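The chain below stands alone and is given as structure tokens, in the form predicted on its own.
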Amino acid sequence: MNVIKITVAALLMASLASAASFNTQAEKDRKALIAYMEKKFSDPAKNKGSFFPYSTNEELSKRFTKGIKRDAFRLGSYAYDKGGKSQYDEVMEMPPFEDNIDAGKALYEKKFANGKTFKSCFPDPAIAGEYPKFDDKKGTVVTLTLAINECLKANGEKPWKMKKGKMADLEAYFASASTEAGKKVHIVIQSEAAAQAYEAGKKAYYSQRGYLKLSCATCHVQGTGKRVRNEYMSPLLGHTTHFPVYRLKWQGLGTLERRIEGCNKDEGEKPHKPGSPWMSNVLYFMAYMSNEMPVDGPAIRK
């Protein structure tokens, strides 16, 4: 009996060790990104030659915040843009998305035709930081947007559009509940297939595309903090913590899929569809880069 117990325990430990190894490369990537961003903004004026060759000394010394640490980057460019942060704080005193959160809560509690609600799929609404997930049975990444539509279809309801409207409202409620509960981003890579999906997302993020030959990283890694017209580009680190967001440009709330579509267009590329393998893998990679950071959505962006 003791031999059997020891054998079972050994097998269990081996299994856990094996599972943990699937995120080895992802962890190296995440820690390297944190180190890169913290070094870049440790002293922007001092680091001008390495990171900000086209910025003025006055701009870097007066408009930028120094010594930023990991969790602050969830604020996007407002983490280092003093003027932008001041405007952001003012707007967030009476955020324009409060009605969206209320609408999302109503959708969460509304009964389907079969008498069930979204609670049958998501018992705890504080789940924003747990997605995307890799489904080993399906062999694909499941974003929160896809999971919501799967719940609708499983209950005999029609799926929603994936970029705004009801989808953004429900996700706003999930994000708000996660923020209030003090939840953090917790993305898991639990299998070889999940690791491959992560790598596919990373490759897509760093690959040049479109007629402009830009990548996501051109703006949000190397270009972080650089100015395009009068706006500073936001960092990959923390990018997924606060969605859905209310963009002033949209005059409304939108999902992360909607924002990525816009980035595709900016790169001179035909946008990838929400729910496509390309989109889902990229969001899986992006979310992992924000692992262990606080969820703080919904938020507002320009």
Contents of the next structure:
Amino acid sequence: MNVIKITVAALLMASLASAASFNTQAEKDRKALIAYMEKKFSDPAKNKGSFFPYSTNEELSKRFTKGIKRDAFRLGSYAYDKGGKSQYDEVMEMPPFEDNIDAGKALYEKKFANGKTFKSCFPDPAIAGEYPKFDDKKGTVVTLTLAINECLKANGEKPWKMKKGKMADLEAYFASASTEAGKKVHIVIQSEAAAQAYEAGKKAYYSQRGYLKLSCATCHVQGTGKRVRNEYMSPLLGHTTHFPVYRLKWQGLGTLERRIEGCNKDEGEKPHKPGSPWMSNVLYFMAYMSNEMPVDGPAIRK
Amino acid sequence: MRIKAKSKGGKTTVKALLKHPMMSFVQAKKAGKPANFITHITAKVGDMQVLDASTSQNLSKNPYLKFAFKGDAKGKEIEITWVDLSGKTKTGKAKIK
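Write the structure block of the form predicted together with the partner chain for the protein whose form predicted on its own appears above.
Zooming out: every chain and molecule, the one shown earlier first.
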């Protein structure tokens, strides 16, 4: 009898432990990434041998900001690139996306054909930091873009295009509302299936693809702070905190999905479709890496 | 038009974002549309003119304008007006903080 009791207790303990630990691996990865980035940019000039073998001493000591902490990485490459930061600050004095936020707010309050609004799906607009979520019923990752389209479909409306236009405007409103409310990125891995989606995203992020044989990590983990022509590459840490983004290259706003498609093209790969499992899993992984960082969207990037 | 104006230490700085397609002649030829860009921008505080600029097609789409003038103008209203090639004109107003 005692033996049975002990085994039952052990089983219970095991199931409890696993229930709380679906994100153990993810948490480990996140902490390792933060440690890596903080160490790399603690003093770029000193770290020349280990991290920046191709940069000159002058560049490392004059053009880089020292001792960057986790939350500052939400600025992307402007966290450490002094020149880029000064340009960024100047554009942010009069950001070109303010009209888009107003347009997004109007879309949020506009009535559907059935009389309801987006409020029926998203009662609180400050939700930019909570997506992507893993939906246990469907068994897939739901990004903010997909959630908006689901809401439209549920209300008998046509889904929107996922890369720009109305979608980006509405997300810009959500992002600015989250920023104003001081929200932080809060991604949850609540089940075994969610942990698997995270692992799939991580695998995709670190696998080499395309004819250039690059992985996302080549540039955005190992490559952060190195230059491609005259632009510094941005860190994975904090990549998803500020989307949608106004890109000077686009002359307009674009969603995360649009940006990842651009990355795919740069790798010499046929872009993955927005809304595909590949795209959603990668975004789930990327967003988890930025967990606990403040949301500060929308922003401007080159 | 979005205007932000601020007075500090005897100097007033004005930032404005004008909304205009700024279609240059080359772009217009490609797009098959008539060329249209802002040709003249003026700014006034009360009766005093603080900016008078003749502009051309070299400015970007939705151009950003930043200028400063001497004098404290806190609480007054600044008025920026542009005229484009088609003769259309638009005026934006904002209070100086």
